[in-house]
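Single chain ahead, written as structure tokens, the form predicted alone.
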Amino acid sequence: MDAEPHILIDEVAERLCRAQGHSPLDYQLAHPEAAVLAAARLSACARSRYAEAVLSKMGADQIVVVGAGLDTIGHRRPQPRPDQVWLVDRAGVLAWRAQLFDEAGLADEARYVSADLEDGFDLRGLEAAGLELSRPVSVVWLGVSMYLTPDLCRRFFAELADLAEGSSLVFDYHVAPELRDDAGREFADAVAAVAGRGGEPWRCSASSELVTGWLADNGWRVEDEIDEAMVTSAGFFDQQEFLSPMRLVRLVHARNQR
């Protein structure tokens, strides 16, 4: 629905919506004018192609995506073997990825990790599911930070340390109210709204000076840090009738010092 050069070419997803008659793809079809749901694509896209690029520049083979949902990393191009992605989310919601991938005809061989982050995140749940703790572990964290509270996104970070040296970590984040455009406000009123009325309300934003400090306190030291509009390519935006940058998400690369 946007002009070219496309930011995520993602046909598995597009495979998921089409099988359900009714998705939210049917939405933003119909309405690509819709400022919020312009910007909810654009944020969705721009973080999903940040990931795979720093997967493919660290040419990970131990994958593991914690909220997974219905993440297509371990289905799109530079493809890891199945046996090389971990999916971790919660049990219904796992149940619901396969239920989704079945109708849709489509084979989901990642391996399935069942977790709560309320609960805190045990390494030792991936290392029964085969995860070689012992070799460098890529985790990609996506539109989870925003709904923990500050001190679960900490404990996060810290639960992560004991992976082995040279393990990496994307994740994005909001910044801070203070810090936003009017764009940027405008979107995250609109959507804190609706997912407070669903009972998921955004509970965590900060500035890059505080996630810099959260992480180092873990070990955790930043290799790349950007605004989500920066995934795009020079002159986008102008190539562009619906799209436009805000600045409410960042995007964050952390390696592990130990």
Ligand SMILES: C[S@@+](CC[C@H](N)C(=O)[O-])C[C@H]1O[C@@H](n2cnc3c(N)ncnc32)[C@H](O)[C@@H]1O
Second form
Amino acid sequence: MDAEPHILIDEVAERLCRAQGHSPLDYQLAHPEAAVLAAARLSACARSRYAEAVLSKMGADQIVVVGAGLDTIGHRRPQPRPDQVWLVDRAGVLAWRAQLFDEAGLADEARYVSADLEDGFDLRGLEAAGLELSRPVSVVWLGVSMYLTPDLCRRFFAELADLAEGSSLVFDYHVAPELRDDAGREFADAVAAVAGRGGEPWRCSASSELVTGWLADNGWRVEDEIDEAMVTSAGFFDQQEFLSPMRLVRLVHARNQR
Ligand SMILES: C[S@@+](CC[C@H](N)C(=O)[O-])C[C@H]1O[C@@H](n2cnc3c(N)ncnc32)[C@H](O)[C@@H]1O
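Please supply the coordinates for the form predicted together with this ligand, as a counterpart to the form predicted alone shown previously.
In what comes next, the whole complex appears, and the chain from above leads the way.
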């Protein structure tokens, strides 16, 4: 979409979009200058790039993507084997995903595990699908926390407390309204209005201290936490016509410290 250097190269996502009559990619290409669209694609690409970097550093061989949607991490480099990836989402979303991959002529061989985080998150469903809980697991939880209540986010971290030592967690969250800059505030207000009308309101935002506390309560230590814009290299935004940083999304890498 934007000028080099690219944050993310995702050919599978492009093929999924191209297989559709009118895709989000068409919409983005038609309006690259629209501030809300530019901020949305920066967020989506930055969080994916961050997770990719963490997973490759960790040498992860059991990857669980929670709230997977159309996440393509199992298809990007360094490419894990399909039997090393579990995709968790609501049953209807997973069925839709399978259909889109099918229509695009793409194999999606990771294991699907249906779960609704509103009902809590039970690791036994993953174990039944072949995940070895005695070995470290890398959990990727991107673009999801904001759709849950703070209480559900805490419950999710509590469920992950039983993962083996050495497990890791990559996720993003929204900073509380008073911690946002103007760009972050404007983007959040614009998207929240549309998402709320569509029945998927943004419900959780927090400070870094709060999130660190939720994690620590459940045996997780923050290894790294950054603003999403920090994913880019120095001078990146000077080279961009449409992308600019905003203060809204924080990216976190935590390790199980038991
Ligand atoms: C914005 S998409 C993010 C998709 C992908 N992880 C990414 O980074 O682009 C949010 C995903 O979270 C899932 N999700 C939201 N609430 C959920 C819930 N209560 N239980 C399970 N999945 C949920 C949605 O179905 C959707 O696939």
